[in-house]
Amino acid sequence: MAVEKITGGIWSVGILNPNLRVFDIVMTTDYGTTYNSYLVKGSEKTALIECTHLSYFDRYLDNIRAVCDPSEIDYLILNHTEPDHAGGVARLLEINPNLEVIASQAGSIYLKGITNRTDFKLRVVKEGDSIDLGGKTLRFLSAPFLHWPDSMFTWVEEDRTVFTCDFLGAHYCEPFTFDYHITYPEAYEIAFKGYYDAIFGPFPAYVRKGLERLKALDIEYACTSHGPVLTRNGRLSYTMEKYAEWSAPRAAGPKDVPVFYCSAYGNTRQLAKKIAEGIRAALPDANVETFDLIKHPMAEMAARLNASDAFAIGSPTLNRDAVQPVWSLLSHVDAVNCAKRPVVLFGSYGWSGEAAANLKARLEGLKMSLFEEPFRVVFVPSEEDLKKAEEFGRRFGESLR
């Protein structure tokens, strides 16, 4: 990112990462990112606020000295301690051994893990703390959960900036720094979305609160981790009306209880439709839809999945194991709204059977509440195993009356 100034003694110099296509394994980046930092210069002191990944570091300290040598800067400020946000802080150190580094409680403890190191000055701010630059006051809003445990915001009243972390952000980069620049709103608007539902999507009511704790605020400029700088008269209104929007308590309504499966060769495919024909008599309002695996988006089944009361999944059993679309939909599973979710398991199998043990292990794992053993029959199914799987569904739904 070329250095740009925010406003008055603020300064961004972070980097852009146009070409990144999977952020931590699991978050496609079509549209690349942004690793974004900020210099925050006061009248007696300099204050970084964020560092940056290990692999831009060198370009990141030339974009410091850009602004001022690094050796002037008193504090490292860190809303987060994830590698993209504290990956260079040990290289930071050496060239700056008296850099005093800022973070919440839970950032002071991984950030020793991060650096392999304790010997640096490190101080733990909680809610409300302040450190006086001279004329530039940065104090510390917690923000748990948003979306690690040590997460916080930083505001600079006298210049009205927010420095949001990772909160408002979207993985999105065109070099530009400011959101009134940004030639491809589409885009932006997909990679926005994505961003919110992979990393606050399972936090919605931390979301809410960091909303509050911004809306009281007279903000100009938020500055987030990744993506442009949001401004009043550009899409900060938007994006937190956004936020809002998505982070609702959902309103009661008939159940959702979506039936997933593979089938090689269709008998898994009979199972599915007899279980949700059981779930539909049990649960005549529901919204029970069958969905092979194969056919469908995989990032569209696992927010069905993820937004559903209940669920089933069926796989047969190839290669002593559960079919890799199987695999792919749960390893989307938010785990943390999902734990206590009910589910059945079913499949057909040929000589062994070991799918369906091997998704209960996996379902076990991430704390969710099954139904009974998982139903399984032998190759094809007979007309006695379709009236058993269309009981099997009925009970499960008459368990979540």
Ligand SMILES: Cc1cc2nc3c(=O)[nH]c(=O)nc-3n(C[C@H](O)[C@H](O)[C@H](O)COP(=O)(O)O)c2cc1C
Contents of the next structure:
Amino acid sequence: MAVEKITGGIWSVGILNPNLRVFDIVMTTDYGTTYNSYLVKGSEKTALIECTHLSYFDRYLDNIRAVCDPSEIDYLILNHTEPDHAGGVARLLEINPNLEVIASQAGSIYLKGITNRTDFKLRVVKEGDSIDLGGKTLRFLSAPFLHWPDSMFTWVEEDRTVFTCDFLGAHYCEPFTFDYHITYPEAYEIAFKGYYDAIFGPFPAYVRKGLERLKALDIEYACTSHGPVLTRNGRLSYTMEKYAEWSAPRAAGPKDVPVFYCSAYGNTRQLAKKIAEGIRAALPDANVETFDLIKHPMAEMAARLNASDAFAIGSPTLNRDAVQPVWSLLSHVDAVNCAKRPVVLFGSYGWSGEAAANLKARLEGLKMSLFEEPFRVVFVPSEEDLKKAEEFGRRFGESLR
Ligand SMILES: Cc1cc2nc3c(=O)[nH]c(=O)nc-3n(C[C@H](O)[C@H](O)[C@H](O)COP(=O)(O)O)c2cc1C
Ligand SMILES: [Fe+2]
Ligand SMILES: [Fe+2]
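I would like to compare: after the form predicted on its own, may I see the structure of the form predicted in complex with this ligand?
Now the full complex is given, and it begins with the chain already shown.
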């Protein structure tokens, strides 16, 4: 986002990063991203809302200077202290040591670790607290777990403008500020959904609370920290409807029990099919599909795992370990909502068979609920092994009734 006026006394001063393709190691950003930040000038005081990623600090400072001298800023509001927004705080404090930093209680604790400083003015705000800038009042709304414990929203009643940080954001970069200028809406939609899944998917109940907070406001502009500013006549209602849809509690229906596996020579695959048959026998209405992990997009597999009621996962042992796609799938687990999720492990091995123990340790780390010990066979499963695999699946299915 280049420097642009949002409305009277409010400017966008963030950074465009159209070429970014990976964010926080784990998120792909096919359409780049923006690190948004906003200056709010009242008749008496000036506030900066969100800071920026340390890597872009010098350019960011130039953007601020296009509106005011950084030494004139009285407050830095950090709705969320993740380093893509707070990474530049220490440098900003060097330039303006009189700056008063405003954050939630949790944010104030994280800031000490992020800046490695305690010698600056720091004000902790809570739900309903406000700061008067002169003709503009910043009111702070608690919005925890959207998406860190520190998160809050800042509402400027006079301009009907809310600052939501990551909430309703998207890793999406076009050289425009407002949503009604988006040139590639389909691409934006993909980025918006991907962002929701990765960042807010684990916190549906908090998302619903966040939406309630926003619905109570008469919003003209929702200034997020990534992607375009959302407007009343543009995409604001639509984005909120999408969040409501995606965060809605799941309707009760048939159980979903996917069986994931990898198999070099078909041995673990045979076990997967038999375990699935056993689960189906115990739960005739359940949706029990088998998935060879190298034949499906990992994002789809991860979404299925995260949405499952229970699941099975199998790997052969290669080089004393489970295989990479299985680890990759487990690295995408929504650890918050998958705690206590019932799971079974299985796999074929040749001589040492470490896959099972290694995966078991990982599932325990994820606090999942492992049903029985992993089901293992040596090399090619015999008729008896396959019968036992089916019984194993059946017992697992019965435990889910
Ligand atoms: C490259 C490679 C490395 C292997 N390393 C191990 C190993 O470290 N320990 C072990 O018990 N088996 C090892 N095996 C044997 C496989 O686990 C065994 O062949 C198993 O039956 C393969 O099952 P699958 O057909 O489901 O892939 C290895 C096999 C291959 C191809
Ligand atoms: Fe964040
Ligand atoms: Fe962010």
